[in-house]
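To begin, one chain is listed below as structure tokens, in the form predicted on its own.
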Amino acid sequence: MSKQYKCHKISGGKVKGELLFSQDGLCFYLINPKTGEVIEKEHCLYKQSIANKILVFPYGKGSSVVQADGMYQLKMTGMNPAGMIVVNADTTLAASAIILDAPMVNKMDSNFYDELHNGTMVELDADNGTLTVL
């Protein structure tokens, strides 16, 4: 039986993908919309693509315009993350995910962060508040 973790829905949807953990907050405006690569030189994911990943990050950075427009540009080019797991979801980040119909959760089981790592294939079911290791 696959391991399952509980989480809290912010924005609904059900997706599959590889986990990609970031130790740094994320500004979606500092991701190249043509490649999905993080272009912020000081970021721990610099030059890595977030496209089609289940992105795990501590918080969003930037104004409402920067967050929403950055997510919008990624979605329009298909370079958006498949889903997002955030520790601290501010109103701007949560509203942007809801408007763009991007699956987002928070409040993961505490052992999630210790047990899983980059590249783990998972299914995120935000509607039912579960993340299942595939």
Contents of the next structure:
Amino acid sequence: MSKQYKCHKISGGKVKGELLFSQDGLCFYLINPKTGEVIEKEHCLYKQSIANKILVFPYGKGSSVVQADGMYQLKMTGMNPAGMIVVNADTTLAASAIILDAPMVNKMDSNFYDELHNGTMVELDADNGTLTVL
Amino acid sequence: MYLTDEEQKMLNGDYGEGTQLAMKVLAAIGEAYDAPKMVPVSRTHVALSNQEADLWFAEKLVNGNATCRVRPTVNPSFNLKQFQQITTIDKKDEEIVNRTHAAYNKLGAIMTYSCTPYLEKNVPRFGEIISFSESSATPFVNSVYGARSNRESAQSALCSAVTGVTPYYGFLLKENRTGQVLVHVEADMNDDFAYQMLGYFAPKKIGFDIPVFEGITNPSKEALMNLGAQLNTGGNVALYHILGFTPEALTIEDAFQGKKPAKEVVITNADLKAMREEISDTSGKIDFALYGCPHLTIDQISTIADLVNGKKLAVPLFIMTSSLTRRLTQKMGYMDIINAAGGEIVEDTCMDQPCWKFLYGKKGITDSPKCAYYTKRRDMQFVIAPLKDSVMAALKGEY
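Switch from the form predicted on its own to the form predicted together with the partner chain and give that structure.
So here's everything in the complex, that chain up top.
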């Protein structure tokens, strides 16, 4: 039986992908929609692509407009993250994910953060609130 | 989540697909935050942006025949007519402005095109439950007026405008509005610019907590606009208190609702200086000056007019403000003074819009860290300096 963690649905969907951890908050507007790369120089993921990853980050950053627009543009180019795992979901971030049908969860089991690392293949089932290591 | 019969009808599609979509989104948000029910809102403000996602969602609601039950005021896009005189506007940008205007008009929005609705046209009272998006607006209405809004996105606020309700959670509940960290402000808060830096820096020390600032006396409305806008840009702080000043923090007992502050921090001049050095471009030659993020008030514009009166600006200077304030600058003679010096006052316009393409790749000066933050995507560099100093720099062409 593969390892499974519990979480809480913000926006539904079931996806597979590699985990990518970010220590810093994310502003989706400051990600290049052509490449999926973070363009914020001070960011720990600067120049790394978030495309198709299950992106793990603490919180969203940015105004009431830019999260939705950033996510929308990434979705149009197919450079969007496959799924998102957050700690603090403000309304702007949550609403953007819901509107764009982007799977997002919070309240992840705390041992998840100690036990898993970048590159681990997982399945995120936001509807049922589970993350399974593949 | 409990829904009234009327809310259930909206969700079932009895009022059309647009209203149904709006209620679906709100119900999903409600579930995400474990809200027990919806509550009516009496005011809404939507951060219209005429960006792709904004237009996509607004047109989706229009195509589903939605109209707003609580008509929202809206954020700026850019003023097409004015900018066609200043620069060449791409056909596709012209089209998106016109389509966005048409969509919001059909939805029944009040087309104020201003990011400071809390100063004119949409001013809530204490305790009023509202749905406000826009990063300078949400902290202002929550903190300065004591109205109750969550940190809405443009789209969630629009859904509340359509349905007239919002899920009951977060900052709508008194217990979630309590101060969490006591911030001793030891920095000299002697001009409005200091509040820009305090707002941008504070989230680095306090994270997601609700700050109670101590050591601030009689901030101006501009200082409060700056503080809120930058708190919400540097972090996600959509509610703050100022001890002895804002209505929910007249005493320390009120501010922390009878509890002890979980944390105390000190912010000094050195902190604000270091913050500014980190985010501001280096001094030297500048190519333009840009103000109005958030939109400048009549008082700020009169400060600029006084500084440039009878002089010639070395570089172009642009002021963004509401159409009402711009009209006032005409009546009061400020516009003539600023135009004669070589400056422009533009209405209905945000700095984060494609109308500024002619400034891309150039170095500007502004008084707003928020302005500099979002334009990273547009390849604009900024020196960030106090309003008066930056206007002096625009007269000389260097800082």
